[in-house]
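Presented below, as structure tokens, is a lone chain in the form predicted on its own.
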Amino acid sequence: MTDKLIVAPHIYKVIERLQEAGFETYVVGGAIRDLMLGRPPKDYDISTEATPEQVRQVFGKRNARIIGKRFKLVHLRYSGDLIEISTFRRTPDETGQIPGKQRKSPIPENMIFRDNEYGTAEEDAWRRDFTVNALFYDPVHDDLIDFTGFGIGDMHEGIVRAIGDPLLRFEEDPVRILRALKLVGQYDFIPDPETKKAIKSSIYLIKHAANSRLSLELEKILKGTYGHNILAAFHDYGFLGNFLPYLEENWNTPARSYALELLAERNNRVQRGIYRDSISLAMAALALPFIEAEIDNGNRGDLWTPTKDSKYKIRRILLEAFTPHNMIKRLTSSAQRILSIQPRLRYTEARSKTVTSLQGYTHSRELMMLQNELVWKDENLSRRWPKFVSQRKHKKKRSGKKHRKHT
């Protein structure tokens, strides 16, 4: 681990430009953790004293878009990347129930609903969740700032430490419980005793978090390459039953064990650049073993024989496995296609055009390769089914329509 941090050139230029406009600006959050651990950051977050409106003035309205209500920030298009820029915040004065808002259960007294009260960089650091998330780095002047006094040390020691009172931090925003355990799973960190105690006693608060926020967190976990470790951490700390109850209920089954192995292999191949970070593929990898067990009582790799009702069962298990999250419809549909093609890849004559021309074939082939790495060990399988096939048939069908987003 090193404190000498080298950020991407376009991030450096964005920060330099804001500083030249007179605004104090830093890299914050996960990018600093990754850089200190010698990992390439997936993305960068920037925080500045400039308001969202002032950021737009610096970069222009065409490139900078203000988003959010609870937490207003800017999405900046720069050098082909989408960069998130937030304004320094301070702890809001008002918490608790939103006036006029009716809820089924009482809201925790200190829960934060509005977070748009701007402040200084130091105020921003002290209102953050954990010390390792409160580090600020100025790449222009090569200055790493640790306002809490614990962040750098906790990074070196691998400690998740809540800033201030852990119980209050989790009551303010229960999603912080999830984020603490993501740090445990992704970085192999360990909560300090007070934070660990607060995590276990505050898990019930997650019922107050908006489902949309939790679903977005699940998408991030599946898109990333540490999901298998993060889900294991959720189980170890008693959180998984509140997040993915189906997976928790089936934790002590061979299907669950195989599901996390498939997800781990998918993540390994993404890290190595063999395949891209498809969320629907991650969903299919997690669901596949439970579908095998449901349809055919099979062991790992024993694919089912397609029947009239297998399509229905695949969709039902997909929905059950990711309840209570409202996964984007196109992701669920894509995962269903990936899974439906699996038996045809295993049992159909190699290179059959009736299979390779199917929508979802490429993702499905990758899921087949994950199984092959773990179970079948067939050295010829990758040659039997080509990685790249003609998409003329699909393009013809989509003519005159917008290209479908990646799934």
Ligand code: ATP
Second form
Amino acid sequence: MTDKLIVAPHIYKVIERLQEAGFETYVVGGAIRDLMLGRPPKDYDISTEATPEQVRQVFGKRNARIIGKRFKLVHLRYSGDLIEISTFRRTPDETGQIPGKQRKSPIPENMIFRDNEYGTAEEDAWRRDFTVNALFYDPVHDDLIDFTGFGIGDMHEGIVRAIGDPLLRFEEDPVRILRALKLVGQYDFIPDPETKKAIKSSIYLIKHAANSRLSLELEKILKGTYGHNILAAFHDYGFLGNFLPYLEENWNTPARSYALELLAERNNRVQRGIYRDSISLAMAALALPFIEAEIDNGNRGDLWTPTKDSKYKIRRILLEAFTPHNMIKRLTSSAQRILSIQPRLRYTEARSKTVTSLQGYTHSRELMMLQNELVWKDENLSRRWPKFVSQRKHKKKRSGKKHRKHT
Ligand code: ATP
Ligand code: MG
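Please move on to the form predicted together with the named molecule, as the form predicted on its own is already shown.
Below: every chain and molecule of the assembly, starting with the one above.
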């Protein structure tokens, strides 16, 4: 565990500017966990005393946009990055809940629907889900604040502990069950006994969570580099059937093992900076073994013969594998292209311009290299298929902005 937490220079600057304007401001969330464990944070969440309007006054209207209806936060463009800044909030009183009878299906009476009252830093810490997620770090004064009193100890011991009564906290927001298991998979943490018991007995509540929130979580899991461990944790705790039923139903198949190995290898390469964090590549890696198994009864690495029929099967399996999530259409189509090109890369003897100029080639080559690493071990493949090819046609579509959309 690292003692001194070093935040990215532009984040330091943003916090310093808000503090100089008179507002208490901290780094919160996942970045603190990563910094404490010596991992590079993938992004930073900033929490401040300033209201969204005040944040805008500090950074100017052009760079700071207020987003969100239910609760407002600021998206700040700063030094080429997009930073999320939220205002301290406190747990809402009873008016934050709406009665079950207003809903189509009965909902747990403690479920929270509004979370929009400003508060102090301490109040903000107590409304957070787990002790390791309630640490506040002020990089300017190098001050790590642990309002719950358990956060630092739990970080050291690797414990996921709900703040307050875990049963109540999961009832208030069932997505917290998923978030607990993400911490288990991502950091190899274990839940404390009470939280563990509550996870198991509350899993059924997840049906009350908005599908859009769960789909967003799936996208984050696939984009990140611990998806293979997180999905395994979901399975171990009996949650996967509620999240990705297709994967759970096929858990004891060789295709499923191969799928997680491919995803693990993709994650390894993203961590090492060799691959970009493409969600569609992660989707393709996860679905590929099931497609291999279904078409031509293939084992690991046995690709299918491309036909019109195989094209439809690829799409059907992709859709099935990620049901019930509404993956963005663009991602599914991109994963489909990546998969469709696979047999051509493997079975075309000489380098072919027709193949290298296909949209999706680069990612498909990456998927091929994953299979090659795990199964084929063919040294010629990487030489036959170049990493970079001029794709003038597709380049036009890409924006030059640093913040590209998900690919
Ligand atoms: P990640 O690395 O995936 O971003 P994170 O913990 O930062 O992990 P975010 O979704 O970015 O997750 O949320 C930031 C912080 O907001 C969390 O650390 C937690 O303190 C708080 N938070 C997020 N979702 C909830 C929730 N459903 N209930 C309570 N607190 C939450
Ligand atoms: Mg975060």
